[in-house]
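One chain is shown next in structure tokens, namely the form predicted on its own.
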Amino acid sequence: MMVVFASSEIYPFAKTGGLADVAGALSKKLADYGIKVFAFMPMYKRVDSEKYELRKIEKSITVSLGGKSYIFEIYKKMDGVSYFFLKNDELFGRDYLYGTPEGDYPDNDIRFGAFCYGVMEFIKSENLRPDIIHSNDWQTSLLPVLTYHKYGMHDVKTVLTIHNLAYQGVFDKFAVERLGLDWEIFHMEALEFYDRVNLLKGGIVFSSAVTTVSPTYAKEITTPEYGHGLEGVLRKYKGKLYGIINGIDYRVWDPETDKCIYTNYCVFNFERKSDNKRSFLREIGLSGDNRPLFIFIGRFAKQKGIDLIMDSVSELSKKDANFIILGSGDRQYNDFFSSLIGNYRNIYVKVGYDEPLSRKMYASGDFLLMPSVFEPCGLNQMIAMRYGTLVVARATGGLKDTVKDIMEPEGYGILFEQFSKDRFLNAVDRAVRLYYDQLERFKDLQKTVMTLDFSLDSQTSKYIKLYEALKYSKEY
């Protein structure tokens, strides 16, 4: 079976969040299962072609949109997966992937629309006949539309994975012309969305199947609370909507081999985890390795529940615990957390993206905080548990699917339902009491979560079954 896999970011080449991790891990795991995978990503300025040994190939691809031609150079890497990087510096030679801290790039429709055309032109020029074209999020959701309406590849089935419905690729209606589309598909049953173009909606309508990244989120997005205006469309197409939980690549996330942490460990020599905590606290200048250590790693965005942490700083600073916060995002959040640096004896903050630091945090932490407003799946909680760190989270989306509260039989985490400061602080207090009052149980739970299986193996087999069902189906 041949699969074309397109994503706006793929780990390790470029990453802003969980999409890159999933795209990188899933594409490689599919290849491990014997599927021929052609993975496509834009060649951003930050992609280090020398580090990753990317090779420029002879051919180039020309895409014409709005009376202008965009020439893409092609870079390639073979590593089980056949990776292809489309390079056009006018479109992608910028400091950021999607926009500056002030906002999205205004020409993102052209940028990612041209990339999607480039993928299709490459398929055409190489005479590839993929069984499946798998797109991810709005940046590549034009692919199902092009497959059927521009390239006439009606025998090729398309899959769209929604990693986060909050981001939909909405532009003014004249994006129809800028993207070389026909006005006949600008209506409420296709790309039209309140007199604007919604690229994600087009992908939902025209794909053969739509997946999202957890079973609970698949149900949530058909409701007004989580549907972001597309709940009606998703209810209409619920027959082709599937929830497949994400997983993590255990080759990438492994405390026994991780080169970024102080001391490697596994469930059989778990006491070494405490060595990481001591070394880390010493490095960042916090005292009290006998206190519970709470960590937050993620985007500073409303979705991540960052407002709850902001509103709770005063209360957290008075607790007999340490808190480490790592992340970046919207400017007002960056400014707020920057203002905290050095002001509290038990709160350490770093604003920015720092993967080696995040790995030290996973290895050192006792509890991971994920107070999300909504969470399609979440990977941080899986990584944390892989490193023996318990999760304190709001019961929503993939968090509800992967974390079981300690009040339940065989529970191993702490969940809270209502999105409120009081409920959040109550969950933190439950964690503190577990640490101080039931230390042996706490340590047993740490070892328990390390043995849970959140690898991609079972999830990959579900994607393969879906691919096979689509391949042999005669339906649209």
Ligand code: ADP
The other form holds:
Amino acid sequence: MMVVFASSEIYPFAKTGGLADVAGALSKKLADYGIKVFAFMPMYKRVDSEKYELRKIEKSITVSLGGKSYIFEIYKKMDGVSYFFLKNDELFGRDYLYGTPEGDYPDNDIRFGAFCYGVMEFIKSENLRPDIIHSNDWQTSLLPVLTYHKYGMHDVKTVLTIHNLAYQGVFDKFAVERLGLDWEIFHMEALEFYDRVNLLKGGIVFSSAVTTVSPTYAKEITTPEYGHGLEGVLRKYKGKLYGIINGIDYRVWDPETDKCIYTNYCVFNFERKSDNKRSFLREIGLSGDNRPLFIFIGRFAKQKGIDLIMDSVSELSKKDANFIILGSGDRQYNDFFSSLIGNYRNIYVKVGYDEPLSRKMYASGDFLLMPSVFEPCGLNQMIAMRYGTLVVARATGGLKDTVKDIMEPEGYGILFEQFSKDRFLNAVDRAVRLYYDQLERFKDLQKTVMTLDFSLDSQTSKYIKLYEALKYSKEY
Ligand code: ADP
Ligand code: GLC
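Here we have the form predicted on its own; I need the corresponding form predicted in complex with this ligand.
Then the entire complex follows, led off by the chain already shown.
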């Protein structure tokens, strides 16, 4: 079985969020399971080709779009997976992947459109005969459209994974021409969306199968509350829509071997976890290692429920608990959280993207806050639990599928339903009480979450079963 796997970010080469984690971990696991994987991503400025020993190959690919030619140089790395990086500095030699804190790059249609053509041209020129082309999110969802509509490769099956329906790649209608497509696919049943071009919609319509990253989210996105305008299309294609929960790479996220944390530990000596909290609080200048430590790590975007935290700062500052917040994103959130720095005895904030710091936080935390408005899957909660940190989350999407409230038999986390400050603060209070009033139970729960299995093993076989079913099916 040969799979071309395309993603706009792949860990460890470039990452802004969970897409990179999953693309990195899944492509590797597929290769471990004997699938021949060719993984493609753009060569951004921040990809460190020396560190990862990427080698430039002889070949280059030319893509002509809108009367302009884009030449891609190709870098390669063989590591179980065959990785290919498409390099064109005009398109990808920029400071950010998708846009600055002020907004998206205006030519994202051309950037990712040209990338998708580049992948198709590479497949063609190398005469690769993939069984499956697997794309991820809107940035690569032009691939299934091109596979059938432009390249006529009807014997290839296509899978699109939706990691987040909130981002759809919507552009003015003349993107049809800019992307070298025919107007015949600009209609309601294909790429058209309120007189604009919607690339994710095109991917949904053209793909042989669509997956999303948790069973609950797969149901949610067929409703107006979560469908971001695509609920009708998703309902129409329900028969080819599957929810497969993500997992994390247990080699990448492991408190026993993590080099960024103060003291390594595992479930058998998990008391050592508290050394991390002690050292970390000392390092950042917060006192109270006998108090519960709440952490938040994530993109500062509405999705993450960051407004609930903003609105609750005054209440949180009065709790007998510490809070550490790490994130970056939309300008207004960055500004708000920056303004908190140094103003509260029990709140520490870092605005930015900082993986080593995030690892210290996972290792030191008692509770992870994840009050998301919606959450397709969420990896933070899985990583946190692997590090023995309990999860306080809103019961939505993948959080619902991975966290069970302690009020339920064998529950091991704290969930709240309604998206309101009241319910959020109530959940925080339940956590604080658990910590102070039932310390033994709290510690047992820490051990419990460390032994839950959030690895990608069983999930990978679900993707392989899907690939196999598609490969042998007559339809496309
Ligand atoms: P999303 O993909 O929606 O951002 P996920 O929970 O799926 O959310 O994945 C987030 C990933 O990004 C996790 O690996 C998390 O640790 C990481 N992450 C998010 N924000 C930061 C940050 N500011 N610094 C370091 N890591 C971060
Ligand atoms: C998206 C979602 C997140 C999910 C990740 C990986 O960015 O917001 O919930 O875990 O993709 O699939």
